[in-house]
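Below, in structure tokens: the form predicted alone, a single chain.
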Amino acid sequence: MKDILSVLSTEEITALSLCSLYQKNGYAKYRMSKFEEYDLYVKNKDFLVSENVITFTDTDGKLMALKPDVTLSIIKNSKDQPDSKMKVYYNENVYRVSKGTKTFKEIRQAGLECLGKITDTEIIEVLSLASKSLEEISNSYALEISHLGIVKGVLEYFELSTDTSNQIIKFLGEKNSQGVVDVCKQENLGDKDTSLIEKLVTVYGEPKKVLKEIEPLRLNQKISKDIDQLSMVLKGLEGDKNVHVDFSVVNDMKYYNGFAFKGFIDGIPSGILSGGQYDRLMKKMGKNSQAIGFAVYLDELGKQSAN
């Protein structure tokens, strides 16, 4: 074993211990081809980390793409089961452009996906999963977790336009707290106001201190809900001191919505892992199902080692 371990680059060790992990806990592994059709792409490319797509035509002329996203594969491909549930893993090559070298690259992906009926149950796994990812990686990681239902409840509670929301979300995303708290004058919002909608910068950290800070967001009974549930899916976790609330992490809306998760590592300034719950996506590529899942960026480690 230690032979064959040898030759294996840092990428395919980590990414068989990961593959192990899935199996052990009841995921399916999930093949699939290395391309599909461009127009799932096209309908899709808010989704994409980058626009561009490798294409060729294929020999009954349909327009094919290299695949760069592994989520729209499973989903497309998958049966629509909204009363039940798959659960599968996946380790595959993704072809994109690197942000290094603005050339493309092949790059290793390890991840799971949960589809069908997505419960509280569902999701403490899945994040569960998501922390022991990062720590079968390093022993010094940090996994982030935000809940999207309390930031767009917050927002929408103060009745803001489109377009301010989503410069509030940009700034949040920064964690720009200054940022955040012009765009409140600009709208003549209140220092009140101004401090509720800011505390979704500056609050961070551990769960139990984060939860009694953010009480005083339960400003109608919907937001109520959703930091109930946050409390929950925490409690679920706890014991897990490397896990923090950060509402700076927020995935585009459009797809995404309840929780919303990053990993880091020690030695990799970017995230090297992230998911999230897509029920929009879902909704969008025709299915009733829930969602919910994440990513390991495999490529990362090659950069731990330079450092």
Given for the second form:
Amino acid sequence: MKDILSVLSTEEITALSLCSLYQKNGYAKYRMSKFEEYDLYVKNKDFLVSENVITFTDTDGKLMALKPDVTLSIIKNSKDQPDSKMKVYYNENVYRVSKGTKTFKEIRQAGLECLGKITDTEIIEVLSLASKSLEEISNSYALEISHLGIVKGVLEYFELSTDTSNQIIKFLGEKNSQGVVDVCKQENLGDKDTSLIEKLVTVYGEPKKVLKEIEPLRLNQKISKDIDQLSMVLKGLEGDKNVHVDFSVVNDMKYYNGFAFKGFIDGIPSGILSGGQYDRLMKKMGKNSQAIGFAVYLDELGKQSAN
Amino acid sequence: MTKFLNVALPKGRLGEKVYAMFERAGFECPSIKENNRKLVFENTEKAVRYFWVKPSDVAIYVERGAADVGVCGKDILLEYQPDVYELLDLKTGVCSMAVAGKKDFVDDRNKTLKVATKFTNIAKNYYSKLGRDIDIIHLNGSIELAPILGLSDVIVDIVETGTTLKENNLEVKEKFVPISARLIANKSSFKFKNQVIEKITKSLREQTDVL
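Can I have the other form now, the form predicted in complex with the partner chain, not the form predicted alone?
Below is the entire complex, every chain and molecule, led by the chain shown above.
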């Protein structure tokens, strides 16, 4: 057995240990074909990290694609059962354009999806599995959690136009508080209102501290409900010192809602894990079930710095 | 073992000005002022390490994690769209991104506009918002020469005082984005070196607030 392990790369060993973690927690392995009809990706272009897809014509004349993403295939092939649950994990190669070379690259991705009726229990389970996945890679990791409902709620409360909201969301993702303040000024918001929106950018870190700081954001019932949910879920993760609240995790709100999260490893420059709830994507694809899931980008492991 | 904070500073006047701000924030590194050919400067006591890089490369060092934080112009951030946090407007190195051309130049919308620039993406975005059909001529320096020699109709470039333009019989047609130096941070470093990065940001903010 030892001999076999020595043949495997870090990437492969990590992938396998993640698979075993997910299997132990009641997730079933999901196998899929390498190809999907290109149509699936055209319809959901914005959901993909990179727009470019490798395509080819199949023997029957259909335009096919090498899959650039796993989640879309899982949703497409799942039965719509809003009252039950489907828990799956995968360890697959996807094909995306690399930012550096601007050419296609094969990337190994492991991850899981939970489809069906999603309550706080499932959210806590998925988040703690995300945390454990990072722990498999390194002891020095951080899981950054945001609640898109709170962000959206605050922007809607101030009745900002879609354009302005998108600008603020972009600045939020950059932690650019000056940018947010400038946009608020353009919209003639008062100092007090501006400082409330700015809070989304400036609060960061330890859950208890952040929860106290965002109390003033309880502007209406809807936001209040979302803050309660965030607080509830964070309580469920209590004891996990690597969990932080960070509203700069802004997944595309066309597809995502509720919880959104990203995982980082000390020494790896960009996020290695990314996930969230994507009920809106489900609806767009004609499903009434809710869903939450995440992916671990195993190719990032190779970028760990030597020092 | 204490972890060093790696800071990428842009070579030149702006970098020196910004280093002075870091120094006032309590992150001094005396060896940086010695006149030698060293590339990396450390202060073990403060656990900080500085290095000078070409201004347009700062964002790359930070995005890739070779530097935890860095200082670079908003122009570079707009042009390369690096995946980093933009923590603070340092309010120094203030200038504008502008369109400039010969004084007597009048834009004829029937023709494709020839634009010479170092900032291809910024120019493309600006004109696509206006719905103007353009041809981009990418140059690496002496952009002002292009309209004089007829290589281009206009240029898109950084304008500070406009003296160079004036001396060459050119003028600013429109300033469209204000530019200044920004403190940027690597997304991963921000989590793992949070305390020190927050401390620097806070102290630099106090310094810029009075500007």
